[in-house]
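Presented as structure tokens, the chain that follows is alone, the form predicted on its own.
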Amino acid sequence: MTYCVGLFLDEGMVLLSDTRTNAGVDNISTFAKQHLFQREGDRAIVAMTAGNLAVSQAVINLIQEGVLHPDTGQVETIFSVHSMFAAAALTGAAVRQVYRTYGPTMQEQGVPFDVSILLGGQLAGRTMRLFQVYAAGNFINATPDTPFLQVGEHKYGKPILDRAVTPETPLSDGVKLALISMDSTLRSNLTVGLPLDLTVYRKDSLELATWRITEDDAYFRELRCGWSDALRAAYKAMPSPPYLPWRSTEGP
């Protein structure tokens, strides 16, 4: 399992994946989730994975490699398309094409056709985008309403990003959030794991800032027990309960 995040604000983008593939408690490896598609001045985008990591490189390798288009019967890749609604029908269309290829062979093993996709980005002079790919091949984007989309193990991370985060949200309170986000789904889901690859798209900037966040991150490690200390003294602040039939001595 895995969890990615991608948060979608005025500002840009802030993606954010763990690193950390297993199948049992003692088979674990690490392998990127997050793969980077740049060409200086004309396009930046990102892709994160979650699902089952052989379908995913296979898709991962279609859009570079290149899938045929059903109407104009043209050979596309994700430095070719000319928008990124044009990449996320791509992305999608290589998904169905991994299916066609593996997925009754995976179905007579009893294997899940599991995968989902964050793609993001933006091509000279169009829209900045956020998509979410399903294992069918469909999507949806990111925006105003719902301005960040997660794939993976999302539900410990979910509570603070639906909390917190606004279209205003500025990328430096972004990454905080999406780094809080993160350590409560490692604190609570040992199928997620460090090391951590951290992008931040400026909007309009076609420039992708990237980082490799360890157990040996400073400032990861300042944030974690940050939050867990503003926890604990949030709830202790909290009024005590008037449903018990005695009144505690501790607290307010």
Second form
2 protein chains.
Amino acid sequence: MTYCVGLFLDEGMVLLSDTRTNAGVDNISTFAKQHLFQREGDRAIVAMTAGNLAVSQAVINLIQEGVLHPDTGQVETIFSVHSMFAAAALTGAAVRQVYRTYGPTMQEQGVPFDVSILLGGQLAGRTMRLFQVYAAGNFINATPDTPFLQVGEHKYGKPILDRAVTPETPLSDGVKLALISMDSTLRSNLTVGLPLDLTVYRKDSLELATWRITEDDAYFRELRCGWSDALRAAYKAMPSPPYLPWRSTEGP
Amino acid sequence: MTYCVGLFLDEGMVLLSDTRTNAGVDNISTFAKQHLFQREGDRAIVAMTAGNLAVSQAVINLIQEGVLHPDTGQVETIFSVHSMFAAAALTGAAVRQVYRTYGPTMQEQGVPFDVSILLGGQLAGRTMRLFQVYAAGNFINATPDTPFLQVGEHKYGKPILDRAVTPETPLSDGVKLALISMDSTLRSNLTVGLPLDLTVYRKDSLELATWRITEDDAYFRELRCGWSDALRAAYKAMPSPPYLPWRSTEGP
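Next block, the form predicted together with a further copy of the same chain, ref. the form predicted on its own:
After this comes the whole thing, all chains and molecules, with the earlier chain placed first.
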């Protein structure tokens, strides 16, 4: 299992994924589930994948090696596209190509064709964007109304994001919230695991800042303990429910 | 969709369910997804159901009307069993009986045979227990290590329970935590909805205290707002992540 989350904030983006299923692919800055595509001063793109690993890897390879554009007849890659929208369309085309190749056989063998991709980034002079590409190759993008997207095991980590993430959330707070969201997932689903891959992108910088967060990461350990303590303190501080004491013999 | 949660605490039990799918059954103290079986001084039992409504209702009817015990040949009901273990076994037998009757046709029509039941309570002179009965009729019970059980849409509301619920949690705090867990679910899944049915059982009391919590419930409204505020304050108070500022041109 996997959990990937992307925050789409006014200041930039926070992209966080776990690594429990290790991908074996070894190409440009490839982390387990986070794949970085950078060219200095030109583009900074991150793809995070969830779902069937063979499908994910095939898609990530295809967008680097090239997919034939159905209209122009040109081969496009993640380094040749001229916008994030085109990057999302390219990724969707790669997903459909993989589906055409392997989908029928997988279906016959009862293996679901399951892949979801978060694709965030910016090209020089263009708008920063964050997309979610589905298994049909279609996609949506994050908006101010929905300033975060998640793929994989997303439910445990959603409540804190629902409550706290707005476009105005500073990047630093966004990192905290993404890590808290991940921590909730790690605690509740053992198939999501450390280390974590974190990429922070400051809008218009065209530079990806990445970290690998391991078990030994002092800040993440402090955050996990501190957050549990804070939650316990917070619920303790809530007023007592009026439904008790007993309406029966114990009466108020 | 449904969310039901049961807390199994030293002091007693908290049982909370939403009501968005309304059941039409009208028998002894039947709420939408919460069914109460009480006989003064003798037994206090609560069943909360999730899954296919026709299946759930058939099971709830059967445990009241009676299921033939395979060994004794006696008809047993939720009011005749002599322990909570026997009540769980009876419920499981009812599930299997419903499965034998409707399962094959449902399967042919592509409808999953989907039912989960939380069954908590106590009989005079016996131990308080909380069980989860599965669609195969088998069951597990809550223990000090797992002092809560959930059925239905359980993931959004699990992190707060994972972090805060212990057997020593007082009933009053248990009610708060169950409501916070429900609130996280309500916010993230629109198919789980108000009003809520809450039953609190104080150990050895043999009395069920029940409330229906509507949109107008002042305490629940206060709790929802207060909890969101507390979460935002809590994450703001966490130390800033050391992964920023930028290692790039912006340097520390």
